[in-house]
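First, one chain by itself: the form predicted alone, in structure tokens.
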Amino acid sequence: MHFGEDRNAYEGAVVPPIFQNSLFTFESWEAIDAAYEDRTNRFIYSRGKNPTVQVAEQKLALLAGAEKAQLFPSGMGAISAAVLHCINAGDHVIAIKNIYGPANNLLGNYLTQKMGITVTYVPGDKLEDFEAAICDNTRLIYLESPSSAVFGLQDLEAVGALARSRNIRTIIDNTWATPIFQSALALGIDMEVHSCSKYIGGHSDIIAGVVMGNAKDIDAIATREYAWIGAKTAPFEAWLILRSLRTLPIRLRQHQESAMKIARFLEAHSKIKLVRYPGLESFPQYALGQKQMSGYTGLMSFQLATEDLEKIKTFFNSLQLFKIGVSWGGHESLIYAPAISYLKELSLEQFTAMGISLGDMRISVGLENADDLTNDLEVALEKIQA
């Protein structure tokens, strides 16, 4: 809550400023002289450091556990630079299948065309996959734990020994639990990426990404990374964080007591095949989320009991409180069909293969009144006509 403010030097305000300068001058050649010799640490030019900025990554750090955080404009500028950090033209990256489609992109296409790195994608359930797959030039391992559409884990702890016995680099994308419910640097990963646009943020107002891990590997990105491809927090984006994370532990807790209840409502129905949502008793891997994971938020999603795809726009459509939007984390409650977005980039096989189908719903519980978001539920689904 006050960690790395300084009340003194705000004149006694009990919220840190916006340092909305492009610039900070100095007195002497002497003093400019001495803060380029430190510039990771010194306000000189805001493109790198900003006293609005530098709290917001002092109060992250903290919360993850981590030495240092660098702040970025969006999840994937994050996650870009992260990735950066740790490969070199030729090197393998092993993968989970289903990470987020930028990221899976990203390591998939552009990289393998632009620096003719490989890729090896496995399930991530079993540790024997990741052992199997590590090769001579194998550099990374990028894990999201839980996964993309069908919140998979993976044993953090076992992973990250396995790869630091062969001298491999790990990065977990930590978006869904937040640094509140899954400690993932304590664990062994390396470094930890986020989109700060969801339950960090949590109001549907920001676009931000933070990576977070030891001080060596942060100065090297804000650096080379951050600083090279240029891609700047702007003071605002970092206050509005400074603001969320005030209210993330009281937002997480009431997050998880709602999707706890729209779950296992959703697992009685009779219109639901299947419910995929780390927290219930009847999840695959639950006895690795109850040693990994303190908790569970709002994301989640389910199969409908049917594949006829206008009943499941007319379950889609129903719905009143559930709005219709890509994104989560956010205080709103949404629904999204992967569908949608999936069989525009892969082939009907490709899109079977991830494990989903066309009746699969991605829905983000948000912080309406759960018995409210249970009905609407409820009406849409009774549309489905048998």
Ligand SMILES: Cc1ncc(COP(=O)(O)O)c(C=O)c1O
The other form holds:
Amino acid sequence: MHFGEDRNAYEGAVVPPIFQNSLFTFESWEAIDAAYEDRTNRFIYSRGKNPTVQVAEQKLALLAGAEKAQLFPSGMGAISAAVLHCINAGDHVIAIKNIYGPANNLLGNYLTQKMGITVTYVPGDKLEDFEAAICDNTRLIYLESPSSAVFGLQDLEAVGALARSRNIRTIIDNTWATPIFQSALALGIDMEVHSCSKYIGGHSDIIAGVVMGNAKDIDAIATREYAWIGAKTAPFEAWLILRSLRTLPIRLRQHQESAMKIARFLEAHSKIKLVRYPGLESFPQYALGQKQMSGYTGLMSFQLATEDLEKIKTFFNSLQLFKIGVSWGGHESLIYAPAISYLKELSLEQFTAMGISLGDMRISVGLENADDLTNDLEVALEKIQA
Ligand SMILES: Cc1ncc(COP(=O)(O)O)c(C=O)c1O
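Having seen the form predicted alone, please provide the structure of the form predicted in complex with the named molecule.
The next block holds the full complex; its first chain is the one shown before.
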């Protein structure tokens, strides 16, 4: 709540100001010269460090148990920078299957073509698969646990130890659990990346991202990928994140409580074939989740028991409180059907080979009253004719 805020420096203001300035001025040649000597820590030009951004970064680092954090203008900005920091042309990367789509495009498509990297995909649930995929030139293992598409978990402690023993860097996309529910760095992962556009922002009014890790990595990313590629975080965005962080644990507690209620309701419903939610005892990797996470957030998916597209659309279009949209982690409940976007790129056979069906629904349980949300789902499910 108070960490990183020097209220005496802001006339006692209870909320830090937005430092909306492009540059900082100095008294003398000697003063600016001294600032340049310590440029990773000093305010010189806002494409580098900015005081409002720094307060948000310090709070985020504290939450994650990281030495440092670097904010980015989007989660993808953070992911791209962390990956580029770890690899060179021609390197080999191991990534889990079903990572967030644009991260997959970056690794398996863009960097493959531009930098000649190679990628091996592993399901992520068995350590042997990671071990078998390691080559002489493997430099990075990229994780997402739980993954936002199928909610697969990886054993972070085991993968972290394996990677360290082979001198391979590790990055986890920790957006689903947030630093509140999963301390990935303490479990031995080198760096964690987040889309702050989800729970960390939480109000559906920010696009931002963050990379967190040790000071050496984060200073290198701040100097090179952040400043040279020019991915500057807006002070206003950082200020909104400060606002959001003050309620993050409280919001997460409510997301978790409502999501558990809804997951249990769905699991018991005759028109639902299966529910994917790491907080349910029936979740195949429940024990691993209990070992490495201290809570569960509000994003889950479920499969309707029908494959009839008209019936599926009837359910989808009947919801009133769950709004139709692609993101998650905000105050508002959302629904999305992966078939809408995937079937534009994949055949039905390729789509079902991913373990997803036409009746798959992804919901983000928001902060509305949980009974109202359950009722909304119940009414829409009743509309599906047997
Ligand atoms: C798991 C995950 N990681 C990263 C991102 C990218 O974040 P952003 O949209 O802030 O670039 C998203 C966005 O949906 C996501 O779902």
